[in-house]
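The chain below stands alone and is given as structure tokens, in the form predicted on its own.
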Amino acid sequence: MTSCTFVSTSEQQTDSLGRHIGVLCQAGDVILLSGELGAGKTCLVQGIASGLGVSEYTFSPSFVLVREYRGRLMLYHMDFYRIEAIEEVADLGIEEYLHGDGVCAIEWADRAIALLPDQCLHFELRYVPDIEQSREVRASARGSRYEYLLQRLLTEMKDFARWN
């Protein structure tokens, strides 16, 4: 597993990180997001959508669990915040999305991690204490495809990233 940390000092930087991810994404990619409420998960997904060429506004699918957006590739934006038991996720039929020809971006992925692919790119967002608007975004890549993606991302975003 390869990991690094990005430090974002604004919504614009978080969005920019997401855009770079979206540009690099390929069909079948799975992006997992975790972190506290309001830490920037949806902002990161909005950037991913922009990088995929999605023109419509992307917002959290908390009440419908999955939203689909058309861009260069389909973006399947999932949010497991309201999930109370892992069985609820299993009943959604997410395998079709996870093994489809689009990109899956899953917020609150830690609530169903046992059902998600081992190979993925995982972002954990955290508030930086005492620095308003700053977030630490820890990225972990599992699998050669995602290690390559993370290394490309690091090259392009080197000004606010560091290896762990």
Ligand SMILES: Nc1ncnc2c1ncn2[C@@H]1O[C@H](COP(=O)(O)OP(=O)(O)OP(=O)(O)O)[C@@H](O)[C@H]1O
The other form holds:
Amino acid sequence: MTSCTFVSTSEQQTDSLGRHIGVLCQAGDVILLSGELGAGKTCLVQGIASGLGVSEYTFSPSFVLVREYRGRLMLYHMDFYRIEAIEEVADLGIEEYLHGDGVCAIEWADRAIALLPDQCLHFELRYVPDIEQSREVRASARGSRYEYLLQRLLTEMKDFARWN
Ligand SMILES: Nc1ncnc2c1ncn2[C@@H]1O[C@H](COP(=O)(O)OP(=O)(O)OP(=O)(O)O)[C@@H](O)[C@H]1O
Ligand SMILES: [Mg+2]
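One more: the block was the form predicted on its own; return the form predicted in complex with the ligand.
What follows is the whole complex; the chain from before opens it.
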């Protein structure tokens, strides 16, 4: 496993980190996101969407488990915050999304971790005490595809990252 921490000091910087990830993504990639409410998971996914060339990212307020966006590749944006039982995710036909032709970005992934692949890129976002606009984004890559992706991301974003 490879891991590192990026430090973002604004919403725009988190978006930009996401955009770099989106540009590097390929079909079948799985990105898991965790962290407290308001930590910036959706902000990172919006960046991923723009990096994938999604021209219109509309966030409907209605509760749905999966939103689909068309870009260079399909983006399947999932949010498991409100699930009450893991069966809801199984019923979604999650396997088809995970092994399909697009990229899956999954918020609150820890709520259905048993159904998700071991090999993935995981981002955990954390508030930085006393610095309102600051977030620590800890990235861990499991599996050679994701280790490669994270190395590439680090090369591009090295000013915002530290190894740990
Ligand atoms: N450095 C930063 N990166 C990302 N968002 C930031 C940052 N600083 C402040 N913010 C603010 O934090 C909020 C992040 O909201 P966002 O919806 O992305 O969080 P979330 O982790 O998806 O929450 P939820 O668990 O409710 O889905 C936004 O209001 C954004 O403006
Ligand atoms: Mg969110």
